[in-house]
Each structure stands twice: as C-alpha cells, then as structure tokens.
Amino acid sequence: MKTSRRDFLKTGLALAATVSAGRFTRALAADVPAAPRTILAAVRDGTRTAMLDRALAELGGLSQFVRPGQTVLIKPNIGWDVAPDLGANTHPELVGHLVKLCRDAGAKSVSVFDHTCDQWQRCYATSGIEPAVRDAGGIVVTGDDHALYRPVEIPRGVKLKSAEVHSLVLDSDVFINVPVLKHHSGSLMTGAAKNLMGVVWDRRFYHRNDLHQCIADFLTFRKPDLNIVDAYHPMVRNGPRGRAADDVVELRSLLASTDIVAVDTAAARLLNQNPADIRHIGLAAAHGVGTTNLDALDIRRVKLA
C-alpha cells in the first residue's frame, strides 16, 4: 500500500519533531556549557541545494572543513543502477552542489567514489552522479579496482580487525560522507555509518561476521570529518535497492553533523525507526565514537518554507 507523505508525517516525523522541539527548548533553558556542544543541523522544506547551504551555514560554513589546497573525498551512495527518483542513491543534485562548494572553497581536488553493488559504470551513469560531479569540477574514481585498496589494521575492532580500504579514504585531507537515508532489509536503515561499507573492498565480510558490529568497528579506524544525510525523499521500504517510486516518501529534509552516531540517531527517527533497534548505532556509541543522546547536542532545527 502506498504511503503518502502526509500519512508518514502524521505517524512518525511529526512526533519526532515534537520530541526534538521539546528537547531543544529544554536545552536552551539549561546552563551554558563549559565547552561548545556538537552541532546537528536539521533542515527541512527547501530545495536540496538550499538545505545544504543552510546546514553548512549552521555548522560555521564549509571553510570549517575545507581549506584552500586540500584534497577532498566525497562519499555518496552510488550503489545501485537505478534512477534518482527511486531513492536508492544519494541525489546527484546534492552531490554536484557539494562538489562545487568544495571547489569554490579552494580545494585542490574533489574526488567521488563508491564501491557499488551493481556494475559500477552503470551505477555512476544511471544515478546521474557521474555527470553531476564532472560538471561541478570534481573527479569520478572507480571503487571497483582492487589495486586502489590498501590493507589496514583496526585494533579496536571487535569483529572487524582489519580491512582493505580505498586509498582515497587513506590519503585525502578531508572526508565528507553523504549517504541517502533509506530502509535496509539487513540493517533496518542505511545512514551515515552504513554508507561506509562502500569504502572497503570485502563488503561480504561484514555480512558473514555480524553486520552491525563490523559497521561500528570501522568507525574506530576512520570517522568522516562531516556527515550530510540526504533525506529529501527517503526510501521507507524494500531497501536497499527499492522496487518502485512508491517506496519513497517526500520529507524534504537534510541532516548534517560531525557526530556520525548522533546524525544516524536523528536519521532513524526520521525513518520512523527506534534508534535502539538499529544495533550498529548503539555499538558505535559504545565504542565512544559519538553519542545517541541528542539532548547533549546543539540542535539547529530550520524550516525554510
């Protein structure tokens, strides 16, 4: 049965927004903390590019992350050979705009890749991300060449003790993670942490050795410098690939934070999921790589229209 945006908002998003608003109000009434709290930008009801611009402004501007002469890696979802309206991949308009902003900030280079599930050239083309990146002055790199991966140790990993990681993750000055928010049949949700499965060579190891624990373990090796979650039209069922345009609901939302656990906690609520049910979120928090306590954050909730 088709889920309308109105129904979805009634059953989940509105409740989440009400709860968040209450927490935000209480946070404003609290004593001034000794140190600045991590910012979570939650922007809605704008175009993709306008919401990204506003989220970055709330975070202090892209210059907080990208400086002239630096090399930048942007990691979107490009896993599936499907069109943008199905919501399986990060939207090309968002990726292209981010590439342009990085170039405007003076980045020496801006590279984009994913280790795709479907045939990579078709994913890059059909998703619309390849032309969007090239038009914006970025570099499209394959994630399907084993020679581009290098072995690393993950000492704090419980299940994932080592991995072969794409060289762009290891060598780039700045790492920006840009997942699309969607349902996933195995992990319940694809968000910021799950998106990083696309930077390792052997994705199947995760599925054979406790998917959630491996997702959390990787974060002890490398966290992105910034996470931007594309929640404009999240897929709410039949993920991760989806079957039809009816699988997505238009929420016109975007989340951004340096805290990957916090942004996934907020993203789960947008998907009408209990963050506690998505094991890798709690496991990542237990590793100390972020927090599930949104009350501890400086939440910037912005409605553009």
Second form
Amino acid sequence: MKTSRRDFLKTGLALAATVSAGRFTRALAADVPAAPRTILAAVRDGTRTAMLDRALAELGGLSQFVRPGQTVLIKPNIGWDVAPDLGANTHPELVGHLVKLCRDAGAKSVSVFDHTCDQWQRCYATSGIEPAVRDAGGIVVTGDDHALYRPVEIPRGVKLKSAEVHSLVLDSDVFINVPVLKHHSGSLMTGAAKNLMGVVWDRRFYHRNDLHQCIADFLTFRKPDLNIVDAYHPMVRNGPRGRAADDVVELRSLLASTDIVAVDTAAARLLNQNPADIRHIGLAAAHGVGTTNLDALDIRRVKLA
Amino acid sequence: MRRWLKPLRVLLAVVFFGVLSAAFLDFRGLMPTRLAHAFAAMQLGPATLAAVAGSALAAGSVALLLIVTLLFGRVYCSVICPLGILQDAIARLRPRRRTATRFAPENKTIRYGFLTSALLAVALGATGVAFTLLDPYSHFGRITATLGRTALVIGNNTLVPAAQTLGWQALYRVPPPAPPLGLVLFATIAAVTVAALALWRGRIYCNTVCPVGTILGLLSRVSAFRLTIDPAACTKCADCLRACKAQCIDLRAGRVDASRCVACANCLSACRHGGIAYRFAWRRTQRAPDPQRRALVAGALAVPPLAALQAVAAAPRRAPVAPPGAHSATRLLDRCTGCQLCVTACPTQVLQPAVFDYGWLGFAKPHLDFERAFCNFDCHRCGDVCPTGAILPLALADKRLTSVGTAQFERSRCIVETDGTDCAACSEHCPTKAVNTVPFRDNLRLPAVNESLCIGCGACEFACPVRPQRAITVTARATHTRAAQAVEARPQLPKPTGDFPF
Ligand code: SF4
Ligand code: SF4
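Alt. form predicted together with its partner chain, vs. the form predicted alone above:
Every chain and every other molecule in the complex is listed next, the one we just looked at coming first.
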C-alpha cells in the first residue's frame, strides 16, 4: 500500500507534466527545476487545529498522504503522566484533530500509541490523548506489550544495527509523526527524530550506545511519511518531563514537512538552539535522510493572525 | 425470619467477598481506591491497628464491629471476613454425603494457645509479625494477590491474541506480577492449609487458629441474639448438624456453642421442625471460657521463637526503600500486616513485597523495587488504600515533596564520562529535576544531583542504562523527610518574536 501511494503520486506528477507539456512547453523548459522542492510548512499565531489545517493545505492536503482504505499510525509524544498544559506531551487537541482528518480522508483505521516513560495507562489518560483519540474515532494501542514488537535489521545503522519495533510501525500504510517540541536535558532538544525512540522496545540501548547516533540510525530504517511538530507552547527548560507549567513559553507555532531533518532544524531554531549543537540532526543529514539546509526547501511561512 | 436470614447472609457475604477479591485481583487499576480502602478498613485486624495509630474512623469501625458482635454474634466471620467466606466456598466443593455430622468439642488448648501467643507477641512489640502470621484478612490478601492475581493475568494474556484477531481492543497484555518466590511459597502454604481444613471440617480454622475468631467468640458468648434450640420442637433429627460448618450444635445437651457459631443461619434453613431459632437470649450467658493453663503455656512457648526472629532481624545489605507515607521502615514494619493491597494498587508495580529485604520482620511488607519500575510522581494510591495506616494517605502536593531516599551519582560509571556520549536518561526521568545536567567537555551534558530536591522516587535509577552496577542509585532514608521545592523565575528564552527564526 505504501508503494501504491508513491506510485499514485508519481503517476499524478507525470500526468500533470504531460498535460502542461502540451500547453506551455517553452515556459516550462526554462522555469521548472528537475525535482519539486520539499515543502516545509511553518504556521504561527492560530489555534492548534487552524494551524494544522493550514499546514496540511500548504502540503497539498492530507489526501496527499492518506488515501481511502489505508491504515494510519499516528505517533505523538505521550511519554509522561502530566497534564496537557505542562507541554511534556503532544497536545490532545492536535492529536484528536489529526485523527479526525485522517478518518475524514477515508482511513480504514487510525491507531495511536507511544512506548511511554511513565506508566502507560496513566500517560494515555492524563495527557488527554486517549479520550481525544477515542472521541475522534481512532484506536489507542498499548506500547507496553513486548509481544507487539518485532525484531528488525537496520543495515545502514552505525550503532543501532537492529531493534525491536512496534508492529504498528511495521504494518501501517501511513506513518505520521506528531512530536511536541521540548527542551531535553540530555540531547538539548526533543523533536521529530527523538520522538521515534518511542517506537522501539529497548530505549536503554540508545542511551548506552551513543544516543544521538542511534536516533539518526533509526531513520535509515523508517522515516515517517509526515512530521508535524507541535510548537504551540514548547517547553524551554527542565525537559523532557518538565517541572511546572511555567517551563513552557507560548510560541503558537506548528511545523510540518515530509523531511524529518529539515523539520527538526527549523524546530531547533524555534527553541533558540543552534541545530549544529544537536548532534542527531547532523548525523541524520549525514545518513542522507533529510537536509539541514533550509534554503533548499520550499518554506511556506504563514501567520494566521 | 428463618427463611430470609441465610439468603441475606449469603448476599452480604458475596458483596464483601466480591469487592475485596476484585481489589486484590484488579490488574488494570480499575478499582477506585476509596472503595478498596473502605472495605479493607472494615476488617477487624487492620482497623484495630489503625485505631491504635490514632485514626478515629478506624476506632469507630472497631467499636461498630464489636457492637454488632455483641448484638448478633459472629456475623463478622460469615459476612465480612473474606478468608471465612473463602473457606465456605471451598467447603462447598466437598461431597455432601461426607459432611461431618457430629458435634465436635472445642479444642481449647490450641484455640487459646494461638490467641495468647498473638497477644504476647503484640505485648512484646512484634505486632507487625503477629498480624502478618495470623490476621485472616491479610492471609486472604496474600493468597489472592500472589496466586489469584498471577493466574488471572496469565489467563488474560493468553486470551489477548484471540481477542485481537476478533478485533476486540478492550483486552491488552500486562506484565505478569511475578511475586517473589518466598511470598508465593508462604501464600501457597496458607492457601493449602486453609483449604484442607475447610474441606476436612468446615470452619475449624476459624475456631482453632484464627485469633480474630477467638476474640469475637469470647464476645458472642454473651451476644444478644443467638441460635437457640427449642427442646419442645426439636426432634433431634440432626439436619441442622449436617448443615453446620462449625460443628458447634450439641444436640445431646440441646445447646449451640455460641463462641464457635458464625451465625451463618444454615441450620435455620435446614431445620424442618422449627427446632432451632435465632432469638433474643441475652440473659442466658454461656459459661465463661476458662482458657486452661495448657493454652497459656502453649501460647507462651510460641513467643521465644518470635522474639528470636526479631533478634536475628539483621540489617540487610542495602536498606530497602519504604513507600511514601510509611514515614520510616521501622514504622512500616510495626504497622503493616503484609496484606498486599498496596502492592496490587500500585500502578507501576514498583511496590513489591519484601522477602528478607527488611530482615525477617519485614516479610511480605512493601518496598520500592527500582529494578522493576519507579514511583510515579503523581500517584499516591498505596497510601489511599492501606487499611492499617502503615502507609498514611498523603495529599498529592505532599507526596510530591516526600523524600523516601536520595540519589547518589557515581560519575566514574556514567556513560557520559566513560563513553563520551550524551545520555541523561536519569535526568530525563527525574520529575523534580534533582538530577539535572551541567555542560561537560565536547558539547556533552553530565548529570549532577541536587540532594535537597530529591524525593528518592527511583526514576533515575530505573532509567540508568549502565550495567551491572548503575551509575545512579537511590539510598533509602531511615526517616522520610520533606524535600525542598525549586523556585524558578519565568523563562525568558526564546522570546516570542512573532516571526520565524529561519
Ligand atoms: S505512590 Fe508510588 S509506590 Fe505508592 S502506589 Fe503510587 S507509584 Fe506505587
Ligand atoms: S534524583 Fe532520582 S530519585 Fe531523586 S527525585 Fe530525581 S529521579 Fe527521583
């Protein structure tokens, strides 16, 4: 199904090219670069749902990613047993809205899980994500059941050469990564790439074997089809768990892109960090899974207010 | 009355047994802590301990239970005590024919021997051990929590694949409880003993071993309402005897031994001649017990081993961490009966029964096992359910500042030092940021502990990936203290510029 979606996109582009070719042959030859640039949608100053809607529109609509009948996995950050206003987890409103949009796009099923740090039922409930997903017609799945993980090889991994990965990541047609943007006392920042630590069983392996390299290595195995970074009120200190509600700063921003490295590069800037200081971003770029060169991207900067 | 007394008794027993069993079996955290606490707090053993510790509510429930016994006899044993009801359920399994039908006299030596030894142990300061060994509710808790719950979880986990193929999402696998072997053995021995005695002779356990039964038996000798044989109507057909689980109906003498009668009303339903009735009989006090000298001697003999047990309670290698609300390990050991209610209520399963972690006296009592999990920052279920006051309830704001231990960081073992790579798993998990990170060589961040903020929750120790010895470990506090609270100004960066910094 994954390939079929890509095929569909390719066919679509080819078709568009053919049609245009007939009409504007001359003009095209001069203006259109070989490949369209990857889009990075950066939206500010709206509600979470409005910013998501706008970002998706900039990316060509959710139908670019989710087609009728497909199974969708949404991976938010639900790591901690804390309320939404502390900013440690992706905001439930955003997750719920995304589930609804996927359902509206005709997804057969929309599943949500995280391999949490605090006790998982408490995280799911306190974060508000479980009720939000249920209300929107999605399914919440445990990340705490070892039997749901399958071992995979990661041939291009430098440190992370194999891992046990949640079967939803392996089996879903569409994989959407929805991290919350946070400070992290170890890796300086938790964004899109770091959020994917929550799809493997043995998190301690990462910590033991060069955290940043492992985070980057995983991306050579599976990149999410879409990354949406919740930067509405990023936690700017005491991360990643946070201590109090005033650890967050209201930025009212949201980033979205298919390029996970680019989205983290932009996210680091939002946190006032130098992307070069966050080692896994550079290592991921070195793996060729994305770019840190934001100038190479088609950035859609949108202010909603 | 003779018709509805037994059904009423059965109904009430089912409610009490059902709620308490559910509390101990509940592996998904569905049982409201208030409900579990309320039903456990009505148990005489725990309520007495809590009352002695100063809980007015517990004192009230002890008084109520005693008054009920003085009025109606040992209904407690038939309705409220889960171990008693468990025995009734087990006794139903035996073939009807082989039911013991004779009156059996009371074995005073054993009965009062157990009571004396329990009282002497309490007098000598081994309260916690005495209750752990003899309190019926606590035996029930251990049996249900260690054996029943484990079986239930295994059953659940076996059903999950089938449920998932049927697209039924309500079931999910949970890690099996895996209680320590010592406790499994102890609970198994208790379960087998109680079951065998129940199959053999009904409520013989309650009427010879159980000190709660013996104390209530002393009161029920003078209770207002009692089962009484009407010599005019009784035909001595012995139908009542066949129904009596306590073997306390002496037809020859025409009387019911009120001290062993658990007021189950089985005989009332069995009697076709109206020969036995539940009546007001307050004036007819039965002969006062004479706990013979033999019993006192037997009881006294049981005490030296207990005292010896206490003497060999040597300091363990690494002091275990007592749960928040326990105040200190000493206090916990003194008041805890090892019922496992807190262990089953703990959502993270960090709370585990000790075997000899606290020494002999701490057998079956809860401690925080950071190999398994860590104490959830926003949780205080254990204190909310504990019926004895061994773990006191704490308001969440207080729990968050209750320090049960302190973290020690061993830099020479830390990955940031040894491997030169970032880690901070400890700091990541720390809810108080007692472990934070400080800049270190090559753009790395090294953990640093601020002991005054640390509450000893063990999140850092649990998360630390270094083996065999972790780089950060929690040391128990002998007496729990109040941690400091960090005060921070509002963060300044990044300034919301209203623009995109890229
Ligand atoms: S407060 Fe800690 S030990 Fe007690 S039940 Fe909660 S998580 Fe378990
Ligand atoms: S330093 Fe460790 S034990 Fe202390 S509060 Fe933090 S995580 Fe808990």
